[in-house]
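Just the one chain here, laid out as structure tokens, in the form predicted alone.
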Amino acid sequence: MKFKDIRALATVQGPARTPSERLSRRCYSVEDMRRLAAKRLPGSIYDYIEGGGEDEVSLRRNRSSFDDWSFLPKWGSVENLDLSSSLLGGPVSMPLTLAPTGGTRLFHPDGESAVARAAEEARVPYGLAHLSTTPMEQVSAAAPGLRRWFNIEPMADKAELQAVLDRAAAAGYEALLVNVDCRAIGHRERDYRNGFTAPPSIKLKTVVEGALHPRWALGFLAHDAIAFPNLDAEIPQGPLSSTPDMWRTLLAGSYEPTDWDDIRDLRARWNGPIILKGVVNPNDAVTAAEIGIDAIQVSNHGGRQLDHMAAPLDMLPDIVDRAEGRLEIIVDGGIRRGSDVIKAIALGADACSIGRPYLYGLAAAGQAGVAHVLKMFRAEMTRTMMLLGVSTIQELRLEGRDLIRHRNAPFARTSPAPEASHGLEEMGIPS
């Protein structure tokens, strides 16, 4: 090779100068970020991201339902090809929304409100948790123009329950998001291990972990003290606060008793929509449907509370048949590529929700990271579309169950046109 063809070829790439240039020459996939997390936060504090209840084989099910499911592309032109869509009468640019996570300062300073910044850039919504570590209101504040859904627990205590929600529709939040999987908080062995509290405890393994990971340390020890404003039916005053007694009563797995009348009477007080979260049993999709819900989120916590929980993709199409369309579906749990979205919306959602993968990114990055991870959810979201052969979400909708097949499902043998047939014969060739 002569020199000026070596000259042509050599390129050389200056420093990147933002830390979205930075990820984007470093993380190429979900599990990047996750690398990268796991460099930057202590140990108990990574682990209380990744882990499930008891044995975590609800949390491996349902990333391995993913895998059960192949695609099925078809030939054709692609054109204008559009993620945006529509969730509960309003816009999304994809379909995609952000789970509620508690104690989101834990991973970065920042917290949810750098979430909600990326979440409102990508213009899809965010699930703000009850246990957030920023107060509703100043979520709002750093993000005017997001839409933004408020996480509860149905409540026994009428009272409580009003002013919550009077404070939540103050502030600005336009869905429910209620959880019916929290009865109990499921048996999450990896923070009994490591001693795991929240806010974090000082002791021992807490100093030398922030020592092992300075830059966390420094983040942490520089804000606010980590509390769960959100806890308080009116807005806290002076310092941030948590209501310690309620905190104890969620880590000690006692519940105030609900049932399908606590949520009727939600439905009648609240005049948005309602998202009933943690549903993986079709019968409830029914109830939930007549009882006027808008929509359901299929979800096991993320394998993070009934261990041997169903996974919610492999109850997806179920759910979607019983449910014949009289809510909107949103699935979550283990999705971990834009190739996971659009399988599920080929089976019948809507959206789908991710919790770990935006955490991972927040924790790498702040907002930035949060950003990159929806920036790479698009991309292959739309590459995906692209090779699949479908140019619209309405598409997808309309003609998924075609384009998808579970591995155990047998191929429909069909027998020759009788044309090709006789064609064949006429060969020598059997038909």
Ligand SMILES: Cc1cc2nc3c(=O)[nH]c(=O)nc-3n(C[C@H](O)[C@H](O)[C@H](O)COP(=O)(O)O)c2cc1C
The other form holds:
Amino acid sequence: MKFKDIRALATVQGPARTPSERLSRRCYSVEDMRRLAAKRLPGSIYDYIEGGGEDEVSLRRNRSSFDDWSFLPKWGSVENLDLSSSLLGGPVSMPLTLAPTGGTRLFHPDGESAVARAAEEARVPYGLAHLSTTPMEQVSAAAPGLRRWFNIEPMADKAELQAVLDRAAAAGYEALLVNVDCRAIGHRERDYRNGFTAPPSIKLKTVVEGALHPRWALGFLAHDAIAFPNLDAEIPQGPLSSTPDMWRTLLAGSYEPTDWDDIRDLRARWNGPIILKGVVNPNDAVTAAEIGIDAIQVSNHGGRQLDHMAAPLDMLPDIVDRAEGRLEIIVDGGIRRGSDVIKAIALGADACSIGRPYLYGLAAAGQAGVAHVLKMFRAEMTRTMMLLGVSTIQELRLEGRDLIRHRNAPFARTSPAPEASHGLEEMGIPS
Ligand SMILES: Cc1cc2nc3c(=O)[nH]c(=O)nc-3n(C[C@H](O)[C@H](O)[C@H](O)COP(=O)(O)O)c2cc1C
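Since the one above is the form predicted alone, can you give the form predicted in complex with the ligand too?
Full complex below, order starting with the chain above.
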């Protein structure tokens, strides 16, 4: 090469000026963001996000279920590619929502407000957890244009329930996300081994962890103490261990036995849409439709509750068929790529929801991190649709099952059998 050719190749990259520019140069996938979050957080806090119930079989299956499906792209032009659609009667810029996650300020001091602002900017809904660490009204004030949903348990104490519903309605929460997978709390053994508590108790191990993660420790110490301000119940002072007792303490009334009558009761009390979260059994989807529930979130709580609970994607085709379009279907669990969302929509879901991916973004870089995760999902969905040969979410839902194939599906001939016998008969072999 001549000197001028070499000089033409020489490039100098200036320093990144904003957090989002820095992330654009470092994080090309949710997996990159996960690695960054793992570096930023003390091990016990990271494990609280990452872990699942017992042997974590559901957790792993959530992820591997997406690998069982392959795309069958079709040839043809793709024009005016558009990811927008509607969900529960309102617009979404892409078929994605942010799932509720309790204790979010443990991961970054800006917590739920940062998540809400990023979701508002991306024009996707966010489900705020009952066990959030920011008051629901403060989240509303941080992101007034956000489509926000509120996550509760089917509580037996109706006075307590009504108080929460009134508060959520007054704070502008349009829909309820009702858990039906938390009758007991999953056995999250990583948390026991780590001695995890919320908030972290101050002992030698946590002091060492904090010293090794100074950015996290300073953020934690410089901001308000972790609390659960959406609960009206009296909460004891001090750290609560991540045992069933902790949640029982926090959600006192919710652990009384509840059943379908409590869901009917909720239906009568709440004017807006209701989403049942944690359904994997097609019979429950049918019952939900029959009693006027608007949507289900097919979910096994990200593998954190009943281990060996079916992976949501595995159950999706059955649920879609049994629901017969009577309710909307959101899927969560193991979604890490835009292509995962496209697979679920092709199988008949209306939208997908993510938990850990946005928490990685939050832990790594606050609001900019969540925004970057949403940006990556949008770019991956766009690219996947382009390569698959579909222009709109509507088209994907209509033609989806022709564009995707399970690895165990029997071979299905899509064109007529060829006339020729390939000479098999001449060889004495029936064709
Ligand atoms: C740290 C953490 C806290 C969670 N807290 C709640 C919660 O308070 N309520 C709830 O319904 N689901 C909760 N979930 C489950 C999520 O809403 C969602 O179902 C799950 O994270 C989806 O799986 P994914 O993390 O693989 O995306 C939590 C998940 C995580 C990771």
